[in-house]
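So this first bit is one chain, no partners, the form predicted alone, shown in structure tokens.
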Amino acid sequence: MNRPLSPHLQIYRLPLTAWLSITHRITGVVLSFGLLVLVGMVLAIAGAGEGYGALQAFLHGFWGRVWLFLWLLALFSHFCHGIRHLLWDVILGFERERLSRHSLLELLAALGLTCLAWLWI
């Protein structure tokens, strides 16, 4: 079937606020899986044997660092979007121009906090 699409489907772009809303849900799932890994880390540390050594080798390797950076980014993205939801709860920032500005601020804050945490680690 080669039926033509409605023209609005070809030119419509999701606004940044919608992308951040979708990202908020995805980061929630990523954080849930990250908690499972965190429990594994605590168990490995409690064992203080081979598991701890393997965990330490993984976290100091390239993929361990990538995983940690992405998990921190998910954590701070979720955190910043949560703050934005708190502002919306008190009815702040619903104006059209503020929505886009706050979206950019949210992204910049998440990236900044991730970089600060990365430098601290």
Contents of the next structure:
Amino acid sequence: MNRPLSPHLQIYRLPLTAWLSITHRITGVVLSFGLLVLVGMVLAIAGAGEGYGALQAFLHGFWGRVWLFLWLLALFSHFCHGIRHLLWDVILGFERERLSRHSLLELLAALGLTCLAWLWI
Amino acid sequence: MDLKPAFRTPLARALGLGSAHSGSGHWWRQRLTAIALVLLTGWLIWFLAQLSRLPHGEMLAWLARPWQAGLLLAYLVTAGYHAALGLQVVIEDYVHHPVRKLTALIGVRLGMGGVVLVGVTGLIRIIATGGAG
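After the form predicted alone, can we look at the form predicted together with its partner chain?
The next block holds the full complex; its first chain is the one shown before.
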């Protein structure tokens, strides 16, 4: 049976594009909270120095590195999918084979950018 | 041909901006802030790299420089606005109870506005202390 299905979440196997779409929304919400962390960093820089020291110690520690990787991954996933949205807005990349190819490309780009930024920071 | 009388001119319909009363404004601002953030993300990574390397005094002086302070200000405002627009869509899609929806929408706007303002206040302090040293 390969007839078209209504996208019922327990029955219909979501294509990659659909997974990327919901991920875009989730990473968007996550990054909104990330903005709180960024403001926290700004306040640590603005402060007397103890907060800054603690922040740097955290960033250089194991969990800080893990946290940083996950944050960057959310950021660049959202970034790469966002660029596809901008391309879609000018009606580029809607063809079926391009949709799948761009989805893979987007994932690789997000992972690559995350690793580069993570290693640099 | 439509024989029903059209009492509203096309101009009136355009002025009303449709049922959302904002026309394509939300869509357009989301895209505009997205394009700005594509450009600003590179700076954010640079900022994080500096944060990871520089001792406190040097970081303070670096961020107090006009270009860096300006870019941080641009990032905070743009990202905060972009986040508020995005969270608004998420709320509109999932929260259907009218009171809860309105409360959430007000909360997101005030909350994001507050977060950005606190960030900007911190930045002003950085410029005041780091710029002098």
